[in-house]
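Take a look at this single chain in structure tokens; it is the form predicted on its own.
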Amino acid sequence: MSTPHSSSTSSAPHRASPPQIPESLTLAATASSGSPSSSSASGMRDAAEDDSDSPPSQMSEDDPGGGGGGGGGGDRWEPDLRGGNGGTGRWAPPDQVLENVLESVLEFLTAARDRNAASLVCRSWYRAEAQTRRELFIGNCYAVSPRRAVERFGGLRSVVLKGKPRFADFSLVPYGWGAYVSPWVAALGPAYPRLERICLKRMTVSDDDLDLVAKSFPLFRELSLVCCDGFSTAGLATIAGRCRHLCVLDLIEDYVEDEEDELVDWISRFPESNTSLESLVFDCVSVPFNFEALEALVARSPALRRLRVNHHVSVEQLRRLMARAPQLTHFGTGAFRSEAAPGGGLSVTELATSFAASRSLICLSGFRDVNPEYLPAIYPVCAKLTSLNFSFASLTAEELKPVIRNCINLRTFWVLDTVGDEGLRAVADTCSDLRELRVFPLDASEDSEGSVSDVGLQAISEGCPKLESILYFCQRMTNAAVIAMSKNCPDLVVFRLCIMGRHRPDRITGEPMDDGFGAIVMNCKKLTRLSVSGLLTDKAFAYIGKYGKLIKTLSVAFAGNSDMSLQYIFEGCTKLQKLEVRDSPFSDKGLLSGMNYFYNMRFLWMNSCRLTTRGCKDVAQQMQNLVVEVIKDHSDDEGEAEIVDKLYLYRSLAGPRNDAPPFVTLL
């Protein structure tokens, strides 16, 4: 069902004064991607999100070859933090000695915040800060260039970048949006010689972007690539062969670009002598690999301790891989099905010996293509697993209870729909210790059935007291449920719940939802991250601005039924960093609400509401140092329509991006 659009506009709101740029932006601005996907649900497995635990990431306006203020005209001496008193002289003046001792102390600061707070004090910190950086975290590659970048970080060995606004993941940002690694990979290289570390997420990387890498960073010690596309088992295999030092190849839910016969053996590309690799993560590279150079890769690395294979393992490989590895803590198993014909396969008993004699497991995964029948072979190591993971089993209740009835430890559980409310009740009886849950859907369509309910939630808050973050797809839901969950789990920190169909009210009442998700806000006081869908009112977000002070991160779905909606959100959630709204009935005048607190935020995207390019360029003209994109849905749309489908809102120290592509407008 097609959102209204409305055509009028309207004017911004009164204010005393215009807003005032703050001397400081942060560097992180956004969080992955228009490639394919394997299933309906798969986009959504990493659609979570959290900055919290991210690597320092603000960068000052100040410029960093600035000098350190006052008067002295060119008279003036500057010290040179990158070599000492720059040979001018045997002894070193009191700022130098001073800013010495101070890199010396700022070397021990690690949290994120701390060290953003530090380079703002003044441009003494600002430089020294800078000089002892290690890790730098960019939450939107867009938010500064990489020139910029380089010049203020002189030692960095760790560099993450995300691309792609977060919808991605649900196929809402068109194919060719940009995010392309290659302009940062080509300044790190000369810049940083000791990178060990590159983490993307939502990105383009293509096979040239990996060949460079492996020829830059003769150090290189960890790749990690998250919802990203671009780039094909070419790529890899020149990572696999060049970095020799590698410990850390993580591909997590990447779109890998082959035909079937471009493939590469990649994995036979790793050294032959001993490997350093701690973890190897490949279960979305869904073409065939070469299992015999795998065997032997295992064999030869004793620090594994993290193994993911994709669908075309069957358990008779996988257990030869668990005999090659015991030490393995964290495994994914693959497909979990024999590849033998039916009566002659692995038996349950002898897969089930090689699970008890991997002792060191805590984590389980895959289960991709899974035979219930092999399910009891996991028994000896369920007590001892605190994660797992079935999100890509369909399961039903009576598959799940007898293994999740041993996980009396389990802290995190993903799992599909699919196991119903009857199942989740089983979760609810055992793992009282459950710290994270989430519930994907097997069909994520508006009009699907669905398969849990508010009943399976209720159980949940019941049973899982300790319960932090959930994450619930469904298509029935009560007050009562999410009201009880308020009371029983006060310690999250995440709700996501998204009711798939729209505007769906309390399934008994037929009320809003709005009772419900107000007591979320009031009653969980450390809440930073909140989903809301199904059908709400304007009184929902009065409770969310006048309750969720410390919330972070909005997604709002389906929901509302006015411009005040967002006034309240603007207005209230002082801490609010990233508001993500999809078809729900906004229009101008909730975007220009905003006008004072877009340069507080890393970032606003609003698809299929009632925004026009009027109200769009109004935001644009009087708020210089925002990026304002507007986007379209199809790029072989001609000329500027008045309803604008997509609208991205960013802060950014570098200005519009010079690779838009035609179905993107820069206002």
Given for the second form:
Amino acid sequence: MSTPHSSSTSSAPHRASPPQIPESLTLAATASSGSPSSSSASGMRDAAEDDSDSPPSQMSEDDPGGGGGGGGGGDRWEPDLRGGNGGTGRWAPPDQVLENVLESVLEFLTAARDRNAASLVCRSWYRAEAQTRRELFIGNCYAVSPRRAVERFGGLRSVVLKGKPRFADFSLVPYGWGAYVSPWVAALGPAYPRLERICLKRMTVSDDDLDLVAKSFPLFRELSLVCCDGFSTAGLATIAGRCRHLCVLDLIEDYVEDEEDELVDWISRFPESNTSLESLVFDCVSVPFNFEALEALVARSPALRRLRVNHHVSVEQLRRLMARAPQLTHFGTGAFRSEAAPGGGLSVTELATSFAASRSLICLSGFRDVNPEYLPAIYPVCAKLTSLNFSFASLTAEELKPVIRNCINLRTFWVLDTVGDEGLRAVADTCSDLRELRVFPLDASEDSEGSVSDVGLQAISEGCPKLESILYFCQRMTNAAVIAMSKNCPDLVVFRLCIMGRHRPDRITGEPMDDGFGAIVMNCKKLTRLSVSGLLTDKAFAYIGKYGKLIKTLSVAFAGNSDMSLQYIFEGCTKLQKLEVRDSPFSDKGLLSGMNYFYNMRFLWMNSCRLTTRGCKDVAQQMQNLVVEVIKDHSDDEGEAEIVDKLYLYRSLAGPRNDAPPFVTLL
Amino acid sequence: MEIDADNLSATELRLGLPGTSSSSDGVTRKPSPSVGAKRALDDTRSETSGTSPAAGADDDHDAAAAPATKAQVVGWPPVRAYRKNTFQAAAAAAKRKAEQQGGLYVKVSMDGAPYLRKVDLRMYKGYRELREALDALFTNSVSAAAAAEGGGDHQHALAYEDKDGDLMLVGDVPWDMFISSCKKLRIMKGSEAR
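With the form predicted on its own done, generate the form predicted in complex with the partner chain in the same format.
Let's see the whole complex now, leading with the same chain.
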């Protein structure tokens, strides 16, 4: 599935086991080398990035050049190791033995937030941390230069990079904007020959880049590309052929460029001996592939647990794959239809036998062109399923009900709105343990009929009290249903409601949707991600600012009356990191109200609002460590337009980038 | 402060008659862009790719394109291009396949013709094919009429009777919607149609 879990793989970290701490050495010992000097704080605060899409690691963005010199004041973190020396304010040269000890200890720190804190203690700790950090997470590839990252960290094994802003998924970022991985691969190659893992999201990756990855890292194990573009089956062939230790090849919602006549049989390029493959996800590679080669590959990959094939796989072929890999835990089922003429082909019973033999299956997806007659074949595994993705299967409520009735342990469910409110009620009746629900629209247009509504939402809220994450597309909604969900599902962390018709009010009362979203921020105390829609006034944002203290990601579209909305957000949402706004009546005044907060955020995106070049320039001039990009719709030379169509601003240590295309102006 | 929607809706192309607004929209000053018209997945939509101004050169990426009948906003609703693309193609094809299994025969009457015909609406992909097929079927009656005609359509109007029994002009609504609501076809003489 386009991963209900994080975009990075959930496989165990591949690092050498940390060295054992000798018995005699305890943390409370006299591990003091004089007082730590404080590294100067830059204007930017660390931002913890518990992005639900990525592992909880981050890159500390404080300025490493700031020497502490004198002054023990300003210590931000009091380490327990100091052994009572107290901050006397004297800078002492680092103790080499201590550094080795420190490195051994810091090996145990995995969470980036902890690492960032540790790195701020003093230079010694900074260095030790930099040498022992194994995974680097960079939420915005333009926030720091590759050279700088490479200079700081000595022993990276894993790199996670994110590129384009999320609205690029909706065609709002013109083609050729940037986020090329090439400079990163070029820098990482020589610096980290032991690199094992690369995860990229929304970046442009060429076949040459993949080639360089394959050549640069002989121990390479994991490649995960999410929403990327720029590569083809030729690049995949290189990875398959050269990375002999490959464990994970996850291609999720990428745009793989292939001409039908230039296809490369990349599946055949995997090593001919037993492979180390644990996860092979390629449902987004939409071109046909060599099935026999896949079957053989699966047969010689004893560690394979996750396999997601594209829609060129029939149920007959599925059966053959399952026979080769009965140990699968995650299975993407392709088309789920027979290639034979109606009447012939595999029987449902035979397919069910195959599923029954796959005792470890906990996650099913695919069903790209599903023939509902085959659905009963999955009944044997339904009770064990924790994750089911029907979001590419156009099923009616009647077709869904017999299946979902068996899925008593389901935690993640993705579905199309074709199942209607009735289908959702069936889900609510059975799946009391549900944590994540996504309801996608079959017909993603503003004036489609829409088959789910407030009724379905209400039902879900009543049946699934443990819900943590919801994405719900609909045409009709009421405040009452949203309020009900806010009360019934207090554990919500992610609430994304998309009422597809713009500016649509409460279907029954005709009121704006302010109260509904207000209740969500008020009652769901753990909320970190919110997407709003429907008719919304400034009042909604007043609520969000007042109660949304943990919100990190906020998406706003066609909402608000005035710049007060932005002000409420900036002043109220103290943990805000990512704000994306479109088509809302916010002007320069609103933008400027965020000035004091931009350094605390990863980025701000605004398109089709009422910003002017002048306002954006004001921001750019006042904030030196901010990159302010104004993006035009067309490349034509209109000179400097007054109204800004798209604004993308982000904090950065790297300064304005040098790979910007002509339609991007860096202020 | 004015909400953008006022300006947007004034310039929008909509399927319904001007001045109509969605009944579900309680706010009268802002007619919703929707008039409740069903947007069926038809072939024309998947063909019109890359017409959106915002996506630049890469047509294949752009799934939020403006369909032939109505100006949609780019990137709204926020559904990833991957999903829109892969799903539209497959679903439209599958729907077509499923629909073709069942026939949808309706009577066709032509004014002045001695007997009626029956056609299977599922055999045709669109209005043009339907008209051509009807021309072929009724060619005798047509040529029996006035000699000077450039094509069957000029002298004759094609109408249908819908679920409610009303006589409607063929061609107003999307093809899929037409199929689901058409009960009878009627080829009317031009003079009557006016």
